[in-house]
Amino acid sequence: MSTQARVLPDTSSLAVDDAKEQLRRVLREHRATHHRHPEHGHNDTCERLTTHILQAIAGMDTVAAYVSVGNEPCTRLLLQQLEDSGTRVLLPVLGPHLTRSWGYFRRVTDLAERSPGRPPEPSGEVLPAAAIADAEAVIVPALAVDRSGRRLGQGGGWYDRVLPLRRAGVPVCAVVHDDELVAGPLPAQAHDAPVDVVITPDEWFLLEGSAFACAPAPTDRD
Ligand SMILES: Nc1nc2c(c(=O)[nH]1)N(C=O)[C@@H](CNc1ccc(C(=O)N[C@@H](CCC(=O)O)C(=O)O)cc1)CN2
Ligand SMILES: Nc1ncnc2c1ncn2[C@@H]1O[C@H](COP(=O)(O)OP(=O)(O)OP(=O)(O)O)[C@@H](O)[C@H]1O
């Protein structure tokens, strides 16, 4: 199956910050009208996306992920399945002024909005930003990603600041709706970490040249 990628406005004449803001506006509007999650349960799109994420992180014991909200691609079915398989999952916990901390996922029913306007968070010990070093892969939200691995986030710089703390060679896996995988090029700045893996309900793939893609394939003895 293949969904038409969104054609984004040409922002090449704008300063990078302005270009990002304009694209975020267009992408958020599109998301709000085209990507609804069922009120109860999950649909085929959630299931296909979950299957692809699980394939990308196969064999890993600890990953960092996030709890999807609103019109974001669904990660809640994934969390349910990771709970069942006993995979350890770090989830973002926002401190004062949206500072970057983590908490270990316990179970789906433990997740709760701990402050208004913030994504649901786990209860339990709050770990420092550097806890991302425990993760073997980091699953990140994005508004769009291009086929060269440039990622446009929500604009808070949350991931830009925390991703440099991951261990060397740990893949960043961006999750987007099918039509948010765009031809690009998306605007990018020096602080924007390129992603190693792109995951949508339709497909998932490694970006050529990523340290992850170059890592030796696991053998039966590993
Ligand atoms: N599901 C999900 N979780 C995520 C992200 C995301 O994009 N999606 N993030 C991606 O970066 C980080 C959180 N980023 C955030 C950035 C701003 C606000 C925010 O402004 N919220 C309130 C104010 C809350 C407060 O100040 O206490 C608001 O909307 O008014 C929340 C989360 C980590 N977790
Ligand atoms: N390492 C950093 N240190 C300080 N400021 C940063 C850093 N990385 C990003 N920023 C700032 O954060 C703001 C948002 O950055 P940007 O537009 O790249 O967000 P984004 O990548 O879309 O968001 P996110 O990282 O939350 O997904 C910008 O003002 C940027 O200058």
Ligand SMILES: Nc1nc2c(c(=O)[nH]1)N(C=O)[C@@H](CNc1ccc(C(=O)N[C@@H](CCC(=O)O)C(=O)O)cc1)CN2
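We call the rigid core the largest set of C-alpha positions that still match within 1.5 Å between the two forms. Values in this document were obtained by computation on a predicted structure and should not be read as measured data. Numbering follows the first chain given and starts at 1. What changes on going to the form predicted on its own:
- When the rigid core is held fixed, the Cα atom of residue 96 travels 2 angstroms or more between the two forms.
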Contents of the next structure:
Amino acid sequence: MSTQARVLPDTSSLAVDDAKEQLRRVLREHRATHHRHPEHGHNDTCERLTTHILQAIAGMDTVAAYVSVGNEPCTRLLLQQLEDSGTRVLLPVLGPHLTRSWGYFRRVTDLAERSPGRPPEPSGEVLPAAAIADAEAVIVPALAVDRSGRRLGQGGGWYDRVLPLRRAGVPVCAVVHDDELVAGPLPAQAHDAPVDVVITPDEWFLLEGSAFACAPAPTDRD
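Structure of the form predicted on its own, please, following the form predicted in complex with this ligand?
The following holds one chain only.
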């Protein structure tokens, strides 16, 4: 299990929103340089990540997930395999009046960009935000996760609003590239829900009590 953590620029002098935006820029630039997804098909990184996500959600009938875009850790191969296995998957949908809603994944070929700037969405019935209560695990995107489970998202606020609606005890699983595990602390606000599980192409683990969470803080010589 990983004990490694990347050290990000110090943003402690900035307001929380400004600190988040600065780190998002740094992390997005790093992804564009080091984690480019193939233009077509999938590579070994996609396959290893899919294997670890499937291990983390083994035995679950219904999960909430997301459709990866750009250089995000790939979930499209995962969706193909969940389609084959018959697992029910809730995906984010922009509902009426821009409400945060869900739709059940039907098939990969059904996914389409239905709103400008939004990730591809399924067709079919639009479900309310509270439909997340059907999920046995919630797989969320992240730009980085620190040792306390703080997650830096893309900034849209989607999960800030829907995660409190999940059932008690349902784990939040953050998917990141291996070098997006950071020493932290990441800037956070009261509404930022911590994650319970970390999944990367190299491994997956429960955060609480893990070698990553319990590793000593890096020194100036690290």
